[in-house]
Each structure stands twice: as structure tokens, then as C-alpha cells.
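Taking the form predicted on its own, here's one chain by itself in C-alpha cells.
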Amino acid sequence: MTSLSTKVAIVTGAGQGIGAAIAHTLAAAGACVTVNDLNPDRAERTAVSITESGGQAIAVVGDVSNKFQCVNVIESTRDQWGRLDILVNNAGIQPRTSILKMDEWEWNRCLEVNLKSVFFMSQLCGRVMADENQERGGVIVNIAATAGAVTAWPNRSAYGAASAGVVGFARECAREFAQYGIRVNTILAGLIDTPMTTQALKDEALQTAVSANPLQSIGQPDAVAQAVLYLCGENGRYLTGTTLIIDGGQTIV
């Protein structure tokens, strides 16, 4: 089994949903974990849940769109604990609306949440991690969507988007920190069965997608947080810069 033991993350979007499934994850594989929501209920809730089961875990609400509330989470973080090893890239919103009808708010705040955020806390944690973890190194992760990045999910230019401007903004971030040990990965995920995804199966389109799905399944949040733990591990200490399907194969259709 993967060991954590003495790592220090911070999950953004945790929660509840994919996030909640990263950090109960990560927690339960040793690692103490900064749960991170915009939501303060849903951010307790999963920190507390965390503690219950035996994990170390803290709540520190913010929107990781904006840079002084990300350098809040991560000195609360570091104040905690004394130290930063894995950074999860997964708070994430996903406006349904057609190109022809979204108006520049909407795109706007879709790609702050999805997009600015990954650049701002990629960029604050590298810092720290470049800085004070020598030869240990450091670990981030971002979870995106199959959309836009391998396929056009109806009704999501600007998720799509967001999506893609992450996997080429990790290739980048991948060249950059790999000489200070930090590797940097991106989750692409396909449809996931969340709160977000339950509003999202609405569309006709994508629930004809889950039916021809080769698993003819929608994914469980687990499947993500399964793979972020290995990429975290020492069984991924020779992947960075990757991109990783997880939509139990339905971009192959």
C-alpha cells in the first residue's frame, strides 16, 4: 500500500465530491491534509469526517481564484504543519450554457475557478516547495475534464477551455519544477458520478455518452483519487508531465 506518511497536502475543492474522495485518500494513506472549499459547511464536514476515521485533516475556506485567500490556505497550511508536499489542483465549476447565449461573466469565472486558480497555487506551492524541500521535492496534481482537452462536452466551451489551458499549462510547469525534484501531473477526468455531474446528466447528449461507454458505467470519485495517490507515491516518482484518462474509455468511442 502506497505511504504518505509525514506528507503535508492541500486539496482545493475538497468538499465534497472528487476533492472529498481525494483528501479521505490521501489522509488515509498517512498524509496530513489542509481540506480547502469555497463553501465553509462542506469544507468541515469533510476535515472532520477525516479526523473521525483517524486522519489528520483542517479546514481552511477560500476561493483559490484569488491569490491572497491561495496564500492564506497555504500558510495555514504551513502553520499547521511546517511543510508542503503534494498540492491537488481540483476546484472546478462547470456553467451550461451555449457559446451563443453565455455572457463574459459566466466564461470569465469559469476559467478563474478552473484555470487562474491552477496557476496561482502551482506557482505560490512551487515556490515553497522549491525553496524549502531540497531533495524531497514535491508533488501537484490537477484534476480536469475529458472536455475540450479530448472532446467536446455539449453546452462547456469555456469548461472546455479551462480543461484544456490546464494540461498545457502542467506540460509547462512539469519542465520548469523538475529541477527542484517537484513533478506535475494532470487527471483528466470523464464522467464521474458527483453533485456537479448529477446537474450535468440533465443533457441528453451525455447521458447517451454513459450509455456508450465500453464500461457502460459513470465513474465513482474514487477512481480519481486512486490515481492522484499513485502519482503522489513512490510507485510515480518517474512520471511528470503526463496526462492521465480517467473516463473508463469512453474518448476511445
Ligand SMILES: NC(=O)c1ccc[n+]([C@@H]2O[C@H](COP(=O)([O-])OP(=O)(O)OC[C@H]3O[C@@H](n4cnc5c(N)ncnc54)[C@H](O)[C@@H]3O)[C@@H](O)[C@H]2O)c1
Given for the second form:
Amino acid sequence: MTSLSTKVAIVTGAGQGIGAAIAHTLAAAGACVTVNDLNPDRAERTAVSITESGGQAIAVVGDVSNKFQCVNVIESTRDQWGRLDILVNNAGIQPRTSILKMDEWEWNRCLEVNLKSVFFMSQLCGRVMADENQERGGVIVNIAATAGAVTAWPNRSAYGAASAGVVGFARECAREFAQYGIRVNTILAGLIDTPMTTQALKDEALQTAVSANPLQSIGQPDAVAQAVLYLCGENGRYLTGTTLIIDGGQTIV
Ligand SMILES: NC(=O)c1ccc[n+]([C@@H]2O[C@H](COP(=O)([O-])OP(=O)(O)OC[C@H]3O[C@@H](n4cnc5c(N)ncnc54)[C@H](O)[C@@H]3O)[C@@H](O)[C@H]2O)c1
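Structure of the form predicted together with the ligand, given the form predicted on its own:
Shown next: the complete complex, the earlier chain at its head.
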């Protein structure tokens, strides 16, 4: 079993859904986890649930599309645990508006939360992980969507564009950060059962896609969390710059 004992991780948007599953899984493997979320109740709930299960976690509220709040998330982590080894860029939103109707604010907000936050957090955590005065190295895992590469659901233009941006940025990041012993990989998830998809599944197109999924109707957050664990642990040591699709075979053509 993968051990992350002595490792310190930040998981963004970990108050519910995929992020909460990732935070639980990393903590169960021994990592000390900073549970970040924009929503204070959700952040607290995940952190408490981890500590009640015997793991180590703190909640740090913050909007990761804001650079100053990103700094606070990272500094709170270092104050609490003294180091930083793993960053999981998971926070995201999914506006569902047609291109013809979308206004600039909605487009910008999606790109800020889903893509700019990945730049802020990767840059700021990268500086800590690359610091030659510390034990160098680390792991960054980004959670994006198959919409960024291979699928196109109706009314997801900003979401698809942000995910595609994450894929491109992560490859550059992997290339630049390799010299510091920092690995960077991206997971492209298909349909996963979370509060985000509860709403989205009202779309007829998505219901059709779910019923046609080769493996199962919809994925569970733990399927993504287990892949994150693999990428973060020693077994993933030769992986960087990759994108891993977790979609139950939805994108088999
Ligand atoms: N659920 C899916 O089918 C699916 C598929 C592909 C990719 N994803 C991606 O996985 C990630 C998690 O999705 P989910 O389904 O668990 O979503 P979710 O909406 O259930 O949970 C997302 C969490 O992120 C938090 N959050 C939102 N904006 C934030 C911000 N600016 N700063 C900090 N926290 C913020 C929310 O408060 C929420 O608790 C997202 O990036 C999403 O795009 C999800």
C-alpha cells in the first residue's frame, strides 16, 4: 500500500465531492492534509471527518482564484506542518450556459477558478518545493475534465476551454519543474457522482451519455482519489507531464 507518511498535502476545493475524497485518501495514506475550500462549512466538515477517522487535517478557507488567498493557504499549511510536498489543484466550477448567451463575467469567472488558480497555486507551491534550502521536490496533480480534450457536452464552453488550458499549462509546468524534482500530472475525469453533477445530470445529453458508458453508469469520487494517490506516491515516480483519463471508457471511439 502506498505510504505518504511524513508528506504534507494541500487539496483545493476539498469541501465536498472529488476533492473531499482525495483529501480523505491522502490522509488515510498518512499525509497531513490542508483542506481548502471557498465554503467554510464544507472545509471544516471534511477536515473534522478526516481527524475523526484518525487522520491529520486542517481546514483553510480561501478562494484559489485570488493570489493573496492562495498565499494564505500555503503559509497556513507551512505554519501548521512545517513543509509542503503535494498540491492537488481540484477546485472548479461548471457554468452551464450556451456560447450565444454567455456573458463576459461568467466566462472570466470560470477561467479564473478553473485555470488561473492552477497557475497561482502551481507557481507559489512550486517556489516552495524548488527551494534549495529545503528538501527539494514535490508532486502536483491537477483535476480537469475530458471536456478539455475529447468530449464536448452542450453549454460547457468555458469549462472545456479551462480544462484544455490546464492540460497545456501542466505539460509546460512538468517540463520546467522537472529540474527541481517536481512531477506534474493531470487527471481528466469523465462523469463523477458529486454535487456538481447532480445538477448537470438534468441535461438529456448527459443522461444519454451515462446510459451509454461502457463500464458503469457514473464514476465515484474514490476512483479519481485512488489515481491521485498513485500519482503522488513512490509508484508514480517516473510519471510527469501525463494526462490520465478516468471516465469508465466513455471516450472510447
Ligand atoms: N464531477 C464530475 O463529473 C467532474 C468531471 C470532470 C472534472 N471534474 C472536476 O473535478 C473538480 C471537483 O469537482 P466536483 O464534482 O467534486 O465539484 P463540486 O462542485 O462537487 O465541489 C467543488 C468544491 O470546490 C469548491 N470551490 C469552488 N470554487 C472554489 C474556489 N474558487 N476556491 C476554493 N474552492 C472552491 C466548492 O465550494 C466545492 O466545495 C472540479 O475541478 C471539476 O471541474 C468534475
